[in-house]
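What follows is one chain in structure tokens, specifically the form predicted on its own.
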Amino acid sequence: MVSFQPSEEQQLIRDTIASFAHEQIRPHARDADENGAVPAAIVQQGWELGLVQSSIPEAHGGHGDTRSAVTGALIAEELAWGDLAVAMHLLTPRLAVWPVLMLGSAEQQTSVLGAYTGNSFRTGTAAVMEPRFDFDATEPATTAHRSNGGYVLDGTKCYVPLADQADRIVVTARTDGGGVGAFIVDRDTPGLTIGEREQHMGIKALATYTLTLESCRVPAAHRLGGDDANVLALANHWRVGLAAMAVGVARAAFEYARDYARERHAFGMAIARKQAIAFMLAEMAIEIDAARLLAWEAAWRIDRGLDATREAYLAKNYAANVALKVTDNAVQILGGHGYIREHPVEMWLRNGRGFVTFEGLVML
């Protein structure tokens, strides 16, 4: 049976992250968007919350907490409520850590995880998306061919967050057998080229890059989990994470528009009492709750080891549309005020528009 009540520990974590998002992230979100960078102080504060280290076993220097997709969804929603770009920046190291935790051998975990348990933010990332109209994470165009006891990677990736800072990048690629493999690629590996920073419509504070692999040779030991690894299981985690973040962005826009509608008066009454506005706000609230429930259901199945492919895909797809619809409605409710930078709803609309294209940008 699905429980809709977070445990006492989950609620404590949720409250802590919500407080951090409210007091630290949200006040700096606009400046981060304008400046194209996340303040270093917020990055460090986020690191000290243990967003990455908590899931690493004590044997490797981490906190040894139980990994939970439901807890991850709660965290992702609250962080994205504060600001989507900041949230993705803080969680980017998980893109390197979680694949190793889920698929890596004991030797790979020993080699990689300890680097992400220090006192300062340490960047790792993943390269999943590719710049082609028919991109499908289950059928990457990037290839990994066996050669002389190792693998040779060729292809192009895009939307790789913090690639210029990451020591290690987890790259997904199609193998000779037709499956999908995940490979740890050190940043200084010959054949790996990190391109210029990408310019986006939204998430402007998050630095993402294109990445080119040309005859990039990696040892066989850098393939996570070997030939039998279920790399596509990672997709369920990042899709639920993106769904939860879409809910966070939509909730931020809804709450702002609701409060604005209560305070804004026209023709002698608050516009929130106008039927057209009231119905729009009610529909926004319904859609947010529906998207959250879909994300929680998928996360709940992941935590129980059940196949969540269908649920994770539906949650991500539905939440992406909800984020766009709700943020657009928020701009509409504010009218002309919604189109100017004095109010954050235009920023949330730009950020929300990206969810329909995002894949592999966050890991629960």
Second form
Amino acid sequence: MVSFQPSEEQQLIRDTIASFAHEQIRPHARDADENGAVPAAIVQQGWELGLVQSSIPEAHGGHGDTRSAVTGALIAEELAWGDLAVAMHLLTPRLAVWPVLMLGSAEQQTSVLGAYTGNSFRTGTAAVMEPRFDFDATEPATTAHRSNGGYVLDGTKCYVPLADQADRIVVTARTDGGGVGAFIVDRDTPGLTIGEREQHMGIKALATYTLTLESCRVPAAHRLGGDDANVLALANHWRVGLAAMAVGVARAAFEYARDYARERHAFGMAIARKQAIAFMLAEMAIEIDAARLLAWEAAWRIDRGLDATREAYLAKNYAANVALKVTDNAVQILGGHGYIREHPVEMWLRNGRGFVTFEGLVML
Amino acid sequence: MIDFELSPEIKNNRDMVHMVAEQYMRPLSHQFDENEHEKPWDFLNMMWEASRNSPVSIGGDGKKKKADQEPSAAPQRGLLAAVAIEELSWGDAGLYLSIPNPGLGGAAVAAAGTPEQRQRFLDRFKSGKPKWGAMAYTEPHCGSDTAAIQTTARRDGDSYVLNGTKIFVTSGLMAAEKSEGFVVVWATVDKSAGRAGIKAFVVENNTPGMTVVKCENKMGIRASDTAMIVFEDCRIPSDNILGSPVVQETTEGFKGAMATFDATRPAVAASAIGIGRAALDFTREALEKEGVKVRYGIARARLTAIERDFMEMEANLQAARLLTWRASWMMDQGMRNNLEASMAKAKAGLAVTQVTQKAVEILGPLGYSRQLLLEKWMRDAKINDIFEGTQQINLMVVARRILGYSSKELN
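Pass me the form predicted together with the partner chain as well; I've looked at the form predicted on its own already.
Now the full complex is given, and it begins with the chain already shown.
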């Protein structure tokens, strides 16, 4: 039965995350961007919200809550509304935990999950993207060759969040069969090199790294889900997550520009009363809702166990365009002030531009 | 609980309507597009027989029925209608618009009429020969600026006397002259009162003084008649006024009439989406015949231009559909959906305009040819960005709502 109303539980979660984003994240977003670091206090507070532990089964020390992509989309939007880099930082442990929950064998779950149920923030991460203009998550250039009962990984990965502090990294690579496999690579594995911290246009508070894998040998038992695992199912989760985050960033920019336009006067009235501005805001509002509904629908399909490849892909691409258009419009509405770092909209434009590029940076 | 699963009732109805669209509407599309002003009487009679109790009509007495039912039954009549209208318009939007039903006039009676008026004007749709209801608000010099309406209604004893000219009346010919229907006419009882003086009057078919002077020749939706109606000392009973005859200081009465649009805009959006889907389905099939398959999930840098275009069309259409479902769902929940209805209409009108135009481009000589229906769908689609409030009028509504401005503050 069609409904656009979150359940009471979802609404409660959404409200909790929204107030956290409002009270804790947003006030520190600009400083985090300027300093290139998420304050430790926020990281710990975020951890205590249970964003990671809640979905880990009780047997492994978690809360055992059912994972829901729809709930995840609600959370991701609110966190990203607060700040995209902070949101990605807080959710980075999921990059290791979710693939293990989704694809991992009982042994793999036992060996991995317990590490992420403690009282303080601890993280693994995932290495999906590669530094090529035509990077395609469905055909990574990184390879995993079968050798002596294990795998040998070779390639370069980039945009790996918190790789410096992650104790394990889920690496996607092309296997001998031509498919995509996901491998748990411990951080101290010989052949794995974590490079210098990357410098990006946006998400500057999120520490990301380039990794090189040179004859990096991992045991066969570290391949997630074995030979038949559908690693690309992970893509649906990260795409819907990115779509929801794009909506959050866009909404932040829209609200700021809307409020600014109501206050800013020109030619004797608030600029929001001019059609040129009012219509921009109206289109921004419509497109944000449109992107959110596409993300929700794709998330809903994931939760229902339906194929969501098309919906997640379209939602992510759509939302990425919306994030760019809306954040750009927000800068435009503020005019010169939009370009000044005193206001947050230029930061949102820099962050919003990233979505079309991002893959695998979040999991729902 | 966020859910996108249509209820079994809505799905069954959709499947049934789709069958009608495919078997009875598509085969007539070409003929009644080429031969404007001809009426597909067999189809109209069939739809009249089939749809008298169908929730597809947007007029009728949906509100009354809803109140009688258990709240837990949560009837999704608005959503059911939106889904059905999409199917009918997938079949043919012009034919869909010409189906005998209470139409916008009926929607106005249902929204603003007294119980007695609802009975007097709407009961006729339950029996007898096919009938149409129509709504007349546009005038040669004014459209969405309804406060500028110049048609007058002068009180004279137990009557009102109407004088003026109305244009762009959908199904106006059928409602005014070719059936036992009626036309709801917006007129001013006091020009000095502006909006507050605008009232709606029900004029019965073939009332002396009401004359259909022409039916427009249009770019698309040619199977549907769009009438110009002249009122010349047209005398109607005084109890044919919808709502209070008193001119209030406030414009509450006017707002009530405008609320009709909250129900009809999602319906227009749904119709738009049906046309867009027809074009999209056709394009996909034509491409697949040539071995062009749209690949989802690969890197954007590796997509062909056609794949990019196609996916953009698809996503835009789905976004418009979900916005439309939301606006309909809110109506069914009894929530105010003024903002969301206009969002859906603005998005859908623009999306299908772009989708159908792009489809014609992608299919090149096939798209432009009148041998096929794609160019017709492009012509049909465009009306959805115009009627029931243009794109710009709907953006204005959205802007006022998100900014908290009155029509005085933002215009």
